[in-house]
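Take a look at this single chain in structure tokens; it is the form predicted on its own.
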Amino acid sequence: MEPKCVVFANQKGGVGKTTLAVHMAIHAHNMGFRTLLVDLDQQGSSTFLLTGDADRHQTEAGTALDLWYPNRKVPVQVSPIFGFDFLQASAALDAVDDDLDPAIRALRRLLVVDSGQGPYHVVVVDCPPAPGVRQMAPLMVADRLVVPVTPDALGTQGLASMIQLGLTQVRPVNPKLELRVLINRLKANSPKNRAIAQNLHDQLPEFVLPDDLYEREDVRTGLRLGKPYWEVCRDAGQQDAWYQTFDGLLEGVEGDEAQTQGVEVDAPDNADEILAQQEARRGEVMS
């Protein structure tokens, strides 16, 4: 049984791609699925959120780069904050951007890597915002492409290109690929934001996910406690929207026959210290 591969990608930065990819992995893990998050962005934002270490990606050893070397073991680690497995980024990942075929072969290794307890049920890939090999190759092995957008003029730039890429270049090679657009960081008090979001729903009903996710500062609160936003959200509507969004993206994932309810993830003892590092050392990391 191959895992379901869910890829988060956009050709525009600042749309919440990393935050959403991490939430996807948190939810899959909490539902009891063996989950692997792969950070292909050389900036290492997912790696940072999963470890609290802003410099962890400043290495080539034991990173996603090892996927490109068939004789090397896939260097899976366990997030000390969230408890699921991850493959960390490297600042040198742009070295693999010259050739698509080796990248596709490298990422196909993710479909057969063993977690130590059996194959993964879910593989989540966080892509870099720049178009190129590390955006294209994951789509060739993915089951779902999730394109986050913010409902503003800048946030929707690149959406048409991503849809065209998926439909015209990827699906002929990977016909199983499903494309989903996720509206994120909607400002509830902005009529313009709401109008753009509604227009996306009206114009792209076959792609746009039904629930919009609002801009909320307390998303950080959940992440620093090792919890998804819906566990700390005080807005019942958004609590449901966040949960239902990621639960819907798990559709079709098959677990073990003996799989039961999800697993509990305790808050890390040094949660406040991790948050302080995030704020002081890197500023806004919710990219």
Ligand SMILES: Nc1ncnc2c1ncn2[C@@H]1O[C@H](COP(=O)(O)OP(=O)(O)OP(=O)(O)O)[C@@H](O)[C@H]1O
The other form holds:
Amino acid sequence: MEPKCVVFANQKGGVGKTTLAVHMAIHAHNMGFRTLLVDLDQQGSSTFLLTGDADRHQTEAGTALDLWYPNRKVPVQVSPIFGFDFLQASAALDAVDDDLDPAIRALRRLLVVDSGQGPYHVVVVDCPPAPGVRQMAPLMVADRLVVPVTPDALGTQGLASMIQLGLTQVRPVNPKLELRVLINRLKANSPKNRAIAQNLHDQLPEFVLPDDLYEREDVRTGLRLGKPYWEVCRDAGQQDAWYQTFDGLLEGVEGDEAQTQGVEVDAPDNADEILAQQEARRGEVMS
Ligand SMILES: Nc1ncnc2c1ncn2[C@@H]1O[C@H](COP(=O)(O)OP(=O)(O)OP(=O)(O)O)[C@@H](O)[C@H]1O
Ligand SMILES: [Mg+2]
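Since the one above is the form predicted on its own, can you give the form predicted in complex with the named molecule too?
Below is the entire complex, every chain and molecule, led by the chain shown above.
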């Protein structure tokens, strides 16, 4: 079984790609799924959040760049802060931006790489804030594209072209790609923000996720403490919105059989009746 691949991309910077990709990976890991986060941004922001080391990406060896070399193994590491696996960024990742085909081959390796305990259940990709090979190639292998947007005039710039890219260039080649728009950093006291968010829900109901995520200092505080926002926040409404959002993004992710066997199934209310009927039928056949 191949992992589900969820890609966070938007050419607009600062909309929350990294923050939300890391939350996605935390939630998947907490749910017991074997999870791999891939940092394709040469700025290495998620590599920093996962390691606490701001210079970690200043190297080429042992980074996501190795995906481009089929004879090198995929250098997965474990986040000492969050406990899930990741593939770190390299400041030299822009060296691979000329050719799409090798990039698609490189990223396909993510779907077959072994975690050591079997294939991953979920692969989360954090993309750089620029259109190009490292945004396009992940979409070619992805099951789900999440486009974070901030509900302001600048933040929604580029959304139309992201949707266009997904629908007209990627879907014909990768028909399984689902598109999701996630409103993030909404300033609760800004009527303008609220109006733009409402407009997005009205205009793009098939893509925009139901819950808006607010701009909250606790988001940053949580990540500094190695915790998702819903574990540190003081707002029940937003706690629910964040949890539901990431839970929804896990839809369709399948764990091991052993995991699903553990799920308890309630007997139907009329179980006795069904059993009695079956018993009676058994009698019929026997006689
Ligand atoms: N809901 C939120 N509330 C408060 N701060 C947030 C929220 N989402 C993101 N941030 C903060 O906004 C900044 C930009 O977020 P982030 O780095 O996740 O965006 P990005 O889209 O990955 O940026 P880049 O384009 O540079 O890769 C960060 O400082 C992050 O902590
Ligand atoms: Mg980022």
